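There is one chain below, alone, in structure tokens, taken in the form predicted alone.
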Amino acid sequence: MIYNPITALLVFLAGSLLCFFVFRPKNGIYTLLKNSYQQKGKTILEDVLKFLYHNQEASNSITTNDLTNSLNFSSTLIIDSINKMMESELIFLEKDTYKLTAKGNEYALQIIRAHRLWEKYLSEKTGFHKEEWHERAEKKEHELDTSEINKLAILLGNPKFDPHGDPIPTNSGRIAKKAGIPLSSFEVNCIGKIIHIEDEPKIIYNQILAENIHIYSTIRVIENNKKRVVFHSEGEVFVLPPIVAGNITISVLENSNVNEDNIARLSSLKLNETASIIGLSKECRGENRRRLLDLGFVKNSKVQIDLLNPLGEPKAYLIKGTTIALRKEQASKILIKNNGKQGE
């Protein structure tokens, strides 16, 4: 066999950069499928948690097939997750029930910190319309450490509670606890304030979604029985099944302290009517909020519609001598009294 020494120097080069690609401490091959493999392993341990702490403050009983079953990972690599966190002491067997050590639940509360943080940034800071938030956050809860989500809850001024209305547990695993009952419990011609929307199952939300309901409005109920709830809310009337309306938790208000007569959306006017703006919903949150009163739609400025679309949206209104387009969805959160037709 003839040695020649430029082909040596070149599969030297070769497996030279080829140990370089797949060793190099940062971004290698070797380094990014480990950190990838430690995140998925976290990624499942943290997902345990959580889970076993909703279950847990709903008093059921999780067993290992509650969880192989429920937890979007194969069986092996929940198990073998299950057997590091006994050992890690964070939960612990009890009569074939897993639950949280104290240790345990101290980590299951900074996840959902992260989560319902991160919902709220979401819904205060950007522009992702709220279907996206609940699933953002979920990837985003893993990647958070204890110094970035303090941080985090500094920059939103360390809130209460997410944009569903659930609670934000403190730096401290404080949580408070949900007030409230169920809108499927709620008595005909009671009326309240919706405190939260329950965001899973998903396709219960996306029922919610759909009929363009909206958190902190005053609600009364009209019908309430097996096969429907029905009830009014800034001047519509919204038609619910009980399973749907059992994810919307209601605070009870008294009625001498309530007028919601007058109350309607801006979506919701008509041509030649006219109306004074109340304020905005509560709903309409961070730019959105802020872009809407630069544009004028402040407490008592009058509106009326100046042009129909013949698609239908979005509309223009006219408000202190602007035109102004809005789609559907934010005249919705656009709260008036109507003051009827001009001239009237």
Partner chain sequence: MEKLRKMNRKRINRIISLSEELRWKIGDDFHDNLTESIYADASKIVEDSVTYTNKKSRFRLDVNIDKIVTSKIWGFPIMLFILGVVLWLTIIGANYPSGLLSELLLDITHPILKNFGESVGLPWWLNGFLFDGVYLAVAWVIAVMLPPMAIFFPLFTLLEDFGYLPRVAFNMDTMFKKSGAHGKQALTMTMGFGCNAAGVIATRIIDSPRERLIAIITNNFSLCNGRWPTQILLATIFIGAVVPESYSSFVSLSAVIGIAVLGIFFMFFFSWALSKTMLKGEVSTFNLELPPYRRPVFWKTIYTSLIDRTLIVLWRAIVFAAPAGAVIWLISNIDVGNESIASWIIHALDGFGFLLGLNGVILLAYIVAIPANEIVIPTILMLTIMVTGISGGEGAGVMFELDSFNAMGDILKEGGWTLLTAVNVMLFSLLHNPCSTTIYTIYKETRSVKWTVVASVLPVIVGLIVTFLVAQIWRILL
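Please show me the structure of the same protein in the form predicted in complex with the partner chain, now that we have looked at it in the form predicted alone.
A single chain, with no partners or molecules, comes next.
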């Protein structure tokens, strides 16, 4: 073959395109092949069980059509799997709706346990972004066996709730009850605590993430109507459409001695103001949490801004006689009581 730079370039381009189509992360040929090798039967069966469990909790009745429409598999595969599950007595048919047997219920709880423990693991021990936790757990829940799940639970200190505030079933199938009401139906001027942020559907969850709303933060609703929900939390004001607010669950704080207005985020502190630390937000997890505690960001410590940055970020804070620079997203997870300007 005679060398020609244009041909060489074209061959190179073709090669890179090929590589792109084979290895791109979503819908790449490599990923598709890998997925098709995985045990599909087990995944479908477990997804059906989970789907039935969640709908049973919400008192919905589920027909064959509901299953084939909601799950992302071909109808024949789903019906195949339903027949197998009836045979092995995981589910039974009552009129034309499916119900879980006791055995099926137990199985479903184990899958949910695996899913939520894995989310907890991702939040505590890895650096994956929140946005990815759910999808990764959706895959991993089918891969873990019982002994691995129990090991994981011990490693994480047998947590009761996952990072979104969902209860994690124990290995004996026990599950904590959560009493709360959706933010969209919360009354004006009531004080409450965010106890759950739903991570599905993804579009709404991403909207919540973009607002930087922190779980377990105390809130006070300022305005609630059909158009929008406005609430005050950690010194910031948040405005959400009711459909998004409906995916956030609040538990009412009965004792009225909680003064919500006094809590602010360290990121809101201004130069020359002093503050004392109330604590770390629950959004500050794993290694990050331990680092901040080690550095002295503990209850009642005094803190003030020591240095501003020429590029705006990170700011340096003076804490316990040491200057520590923190980025904004970390400072926003440290809760303070602002004591106002310091007398010069």
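C-alpha atoms forming the largest set that superposes within 1.5 Å between two forms make up the rigid core. Since the model is a prediction, treat every value here as computed from it, not as a measurement. Numbering follows the first chain given and starts at 1.
- Relative to the superposed core, residue 274 shifts its CA atom by 2 Å or more between the two forms.
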